[in-house]
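Next comes just one chain, in structure tokens: the form predicted on its own.
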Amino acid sequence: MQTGYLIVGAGPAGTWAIKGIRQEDQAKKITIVGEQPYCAYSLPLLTKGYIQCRFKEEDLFLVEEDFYRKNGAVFLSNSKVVEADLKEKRVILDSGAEIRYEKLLIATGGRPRRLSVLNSDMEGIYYLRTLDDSKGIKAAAKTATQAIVIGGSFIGVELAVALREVGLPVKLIMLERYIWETLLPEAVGKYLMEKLIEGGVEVFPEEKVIGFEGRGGKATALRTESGKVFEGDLFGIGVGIKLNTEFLKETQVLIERGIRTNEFLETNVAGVFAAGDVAEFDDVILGEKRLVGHIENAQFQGYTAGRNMAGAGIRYSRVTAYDSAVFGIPLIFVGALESGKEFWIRGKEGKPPQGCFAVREGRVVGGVLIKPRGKEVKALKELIENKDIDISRFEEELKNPDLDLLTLVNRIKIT
């Protein structure tokens, strides 16, 4: 097969790349390769409603079934690229088929990182990354009597909430001292962990899983390094992802934490681009290399990469956000919380925090908003984009939850 544009990965990044290509080039052939049988869908909605039966399967999809055909794209589902020859501009699929291309986008995302512990291959142990994964968890939850979730980051916390919302007793086992420890200051993380506990999730911090126990090949308990044993019949694991880059190991593409790209999302190999979870890109707003694993970033990176594959030459310059929730308490994570050197907590002493700002060298680089109001998300994005103001003199005002954030940011911008 010969194609003008080849997209490897049919998730949000790959699918939005088609939109970007078609904005610049309405004629040249596009081929998109996806490992799953589905068109692009929302991974976050799996834990935010699908497992709880608030959403039907058809509610998850981000595009109509005929999106690819309408945009002149050939969609090869249930297909995986197993080998790439970037010098010859060709890839080999697991079926043995060969595709030759002119421009290539890698948007392969990642897969769940597996626990390497005793008996981790037993039945009853679930990882969540795909729609089919969530179908398995959803079915298991109907007959389960005790759920155990491992991992204190987004997938672990959101899965624990989802399983509790369907009525299961849930225990959350995690290495962290409090949820989202890598992103949040202790006061905010512990407050949200308290809300998780109030919602009925039993939380066990600083526990390292060393193995599973069971009968007849099915897991019935897990054991931690401290000697504790936790019995259950549904075990959900969310301990990070591993990027899908194996097919590039014999190529010239530079891979560090992720596939390295410049601000145009092009790799060190001319004509080869990367977008979404798999791309470690030059963030022109923050002036650092970043690897971002959420859907909004994937969509906008895919769109930008698609335009650049077709010759647009535009930099990816965007502050993106991810929403989550703890039993009805909405949360918005904005920018690069992990890049902050200190945190300013927004709230009053003795009152629940309303969020925090991650600060580095006199500027805000990220933040989380708890129960965001009005245009606070827009305001925080604008604050992060502002490179020219030393934010230090506005510390007390930013910490004050009574001040309207958008009004304050607009004043800061003209100072």
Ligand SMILES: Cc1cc2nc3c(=O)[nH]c(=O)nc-3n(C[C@H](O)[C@H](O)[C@H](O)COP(=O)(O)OP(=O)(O)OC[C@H]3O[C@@H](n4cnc5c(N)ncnc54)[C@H](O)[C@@H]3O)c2cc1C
The other form holds:
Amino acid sequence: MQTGYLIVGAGPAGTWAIKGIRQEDQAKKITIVGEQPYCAYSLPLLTKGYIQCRFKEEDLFLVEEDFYRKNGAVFLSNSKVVEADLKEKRVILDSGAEIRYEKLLIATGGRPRRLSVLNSDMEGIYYLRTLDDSKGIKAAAKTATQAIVIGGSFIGVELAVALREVGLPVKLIMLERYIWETLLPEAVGKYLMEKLIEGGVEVFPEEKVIGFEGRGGKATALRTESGKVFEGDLFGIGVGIKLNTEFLKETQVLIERGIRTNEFLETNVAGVFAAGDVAEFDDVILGEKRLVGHIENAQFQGYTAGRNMAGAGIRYSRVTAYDSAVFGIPLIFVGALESGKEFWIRGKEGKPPQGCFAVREGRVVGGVLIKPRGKEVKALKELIENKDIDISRFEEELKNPDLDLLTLVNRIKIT
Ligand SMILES: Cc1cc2nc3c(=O)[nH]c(=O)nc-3n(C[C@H](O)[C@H](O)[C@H](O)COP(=O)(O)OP(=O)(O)OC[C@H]3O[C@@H](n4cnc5c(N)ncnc54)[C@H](O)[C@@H]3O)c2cc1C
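Return one more block: the form predicted together with the named molecule, after the form predicted on its own shown previously.
And the full complex, kicking off with our chain again.
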């Protein structure tokens, strides 16, 4: 098969690339290859309603079934790219079929990192990335009596909340001292952990899982390094992701933490682009290489990469956000919290924090807003985008939760 544009990965990034290509080029053939049987769907909704039966399967899809056809794209579902030859501009599918292309986008995202401990291949241990993974968890939750979740970051926390919301007793085991420890200051992380506990999740910080125990191949307990044993019949693991780049191993494309791209989302191989979770891109706003695991980032990167594949030459320049929730308390993680050198906590002594700002050299580079009001998310994005203002002298005002963030940011911009 021969195509003008080839997109590998039919998730949010790959699918949004079709929109980008078609904005610039209405003629050339597009082919999109996806390993799963589905068109692009929302992974965020898996933990924010699908497992809890608040959403049906059909509510998850991000595009109509005929989106690909309507945009003149051939969608090859249930097909995995297993090999690539970027010099010859061709890829091989698991069926053995070959596709030749002119421009290529890699949008293959990631899969859950496996916990490599004793008996971790037993039945009853679940990972969560895909719709099929969540179907497995949903089915298991119907008969389970005790859920044990491992991991104190996004997937672990959200899965613990989802399983609690379906009525299961849940224990959360994590290496961290408090949830989201790698992103949040202690006061904010501990406050959110309290909310998790108030919602009925039992939390066990600073516990390292060393293995599972079970009967007849089914896990019935896990053991931690400190000697504790946690009995359960549904084990959910959320300990990070591994990027899907294996099919590129014989190629010259540069892979560091992710597939390296410039600010146009093009890799070191001309005509080969990467977008979404798999791309480690030059962030022109923060001036650093970044790997971002947000759906908003995936969609906008896919769209920009698509336009650039068709010759638009646009820099990817966008502050993106990840929204999460702890038992109905909405949280928005904006920008690059991990890039801050210090945190300014938004809140008053003795009162619950309302978020925090990650600050580096007089600039806000990221932040979390707890129960954001009005246009505060937009305001925080603008603050991060605005690299020319030294915000050091606004520290006290930013920490004051009584001040509306949008009004404050508008004032900062003209001062
Ligand atoms: C449970 C869960 C909840 C989340 N919640 C949020 C949230 O609240 N907010 C937020 O911003 N983000 C959230 N995320 C993260 C967000 O979903 C990802 O950042 C986003 O899906 C990334 O999109 P992508 O297209 O880059 O990758 P993916 O969504 O991983 O899509 C990549 C696609 O490529 C396919 N693929 C992989 N390898 C191959 C191959 N060799 N050949 C063919 N196809 C291949 C995969 O099957 C997959 O369909 C969540 C993720 C999960 C798992």
